[in-house]
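Form predicted alone, single chain, as structure tokens, below.
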Amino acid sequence: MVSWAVVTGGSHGIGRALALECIKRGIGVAIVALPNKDLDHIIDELSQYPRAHFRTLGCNLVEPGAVETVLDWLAQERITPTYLINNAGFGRGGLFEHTSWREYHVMMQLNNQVMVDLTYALLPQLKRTRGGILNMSSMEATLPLPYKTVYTGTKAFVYNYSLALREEFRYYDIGVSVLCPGPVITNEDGLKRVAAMGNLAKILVTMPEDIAPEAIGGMLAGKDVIRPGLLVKVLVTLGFLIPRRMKLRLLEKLFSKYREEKPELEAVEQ
């Protein structure tokens, strides 16, 4: 009998890599992503795996009724998920006022509200299958970054929410893991952020395929916090040791190149 994982934002970037890693481990994937060319590409890609079990749903998760649409689709496909991978989300860097309120609103909705809504909606099924949840956070969840104020705030929410939920859900035998990677190249905006950060990002940056094995392996093992890569683990540890005021001043200096960038007000993605 096939175990299924619901993967949000599973058509590109880290979500795509996580979905492929599930397939390689014999886990079926139910991918929920925007109905665009990326979804077409992942369908073609997964079709190349002769024994892959997968279903896809083109859906904008921030639209009204999206969670109900996902539940209806899973019922129609007769899929009872064992795993929920809350990957959908996006981030932006720059001066606080250089990003539109509309984009901040969508960011908070997608990075946080959608994750909570889906977890709440799928909890009855996860109680039956006693599987696990993997939530996408960031190494920046514990490093409040100037010039990425709202994004790091959303990821701090994911981090704390996941660890608190883990303690509650252990009574249901449901594991909750939080994934905290360093900088990962997933799109053109990611390339811009790496360029703005300079040499530090070039040392830290990874590709989605690099983190997927450790991420899925950690979820299956029931690990609490998954930080792929030794350097990320070291930097996070140092972040806890450095006094807060000194740490924030240092981070502001590292990211101050964002002050020179021109605003991009309407680029919203998932």
Ligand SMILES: NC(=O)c1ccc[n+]([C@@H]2O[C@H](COP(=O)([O-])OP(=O)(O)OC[C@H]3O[C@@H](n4cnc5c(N)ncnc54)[C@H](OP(=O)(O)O)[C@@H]3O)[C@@H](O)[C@H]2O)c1
Second form
Amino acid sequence: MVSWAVVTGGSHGIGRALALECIKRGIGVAIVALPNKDLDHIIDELSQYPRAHFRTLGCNLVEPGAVETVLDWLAQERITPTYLINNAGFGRGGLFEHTSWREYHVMMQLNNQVMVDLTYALLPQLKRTRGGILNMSSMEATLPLPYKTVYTGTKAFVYNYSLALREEFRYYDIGVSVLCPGPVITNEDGLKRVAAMGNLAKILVTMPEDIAPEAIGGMLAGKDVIRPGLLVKVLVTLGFLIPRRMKLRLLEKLFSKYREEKPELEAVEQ
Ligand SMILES: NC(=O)c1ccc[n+]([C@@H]2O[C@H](COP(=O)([O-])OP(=O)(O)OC[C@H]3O[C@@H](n4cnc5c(N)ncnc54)[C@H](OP(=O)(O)O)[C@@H]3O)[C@@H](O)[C@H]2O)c1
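Moving on from the form predicted alone, kindly provide the form predicted in complex with the named molecule as a structure.
Full complex below, order starting with the chain above.
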């Protein structure tokens, strides 16, 4: 019988690579992502795999009732997930006041609230299948980034929440892993961040396909924290060793190019 993984945001970027990695390992994927061309693309792409088991749901996860919609859809498709991959999320770089508070609300909702709600809703099924949860955090969870303040905060939430939840869920035989990648080229914001980081970015950035095998392998092995790539591991370790004030000054300097940016119209309107 096929094991299924629910993958949020599985139509693009890292989520797409995680979904493809599951398929390669014989795990069926139930992808939930925004209903648009990215979803159409992943349907076309997965259709090329002769033995792939997949279903897709176009759904905006921050809309009221979204979690109920996901549950109803899984029931209709007769899917009892073994894995839950909470990947959907986004960030913004720039001065704190250059992003509108409305956008911050959506970010906190998608990066944190939706993750908690889905875990809550799928817990009875995960208890039955005794599988695993993979929550998407970031290298920034333990390296707080000036100019990505709210995003950094949401990822620190994911990190601590996942580690704590892991201990609780041990009693149910459900593994909880937290994925903490460095910069991955997926979208416009990622490209902006790479530009802001200058030379360091050139050696640090990866592509989604580079990190997916370690991420899914780590989830299946029940690892607690997954930091894909040697350089990310080294930088995070250094981050724990360097005194906090010095570390934060260095990080501020690294991203200070963001100070030169003009605010977007939506943020000014407040
Ligand atoms: N890229 C990085 O450098 C990096 C590093 C560390 C952690 N992360 C984290 O990794 C995760 C994926 O990032 P990414 O860079 O791969 O992003 P991405 O390329 O923009 O993909 C995000 C995925 O989530 C979907 N999505 C966005 N909003 C949604 C909503 N409201 N409801 C349902 N689905 C939604 C997107 O659908 P559409 O494509 O249709 O918009 C897409 O499938 C995020 O949590 C991010 O914070 C990223």
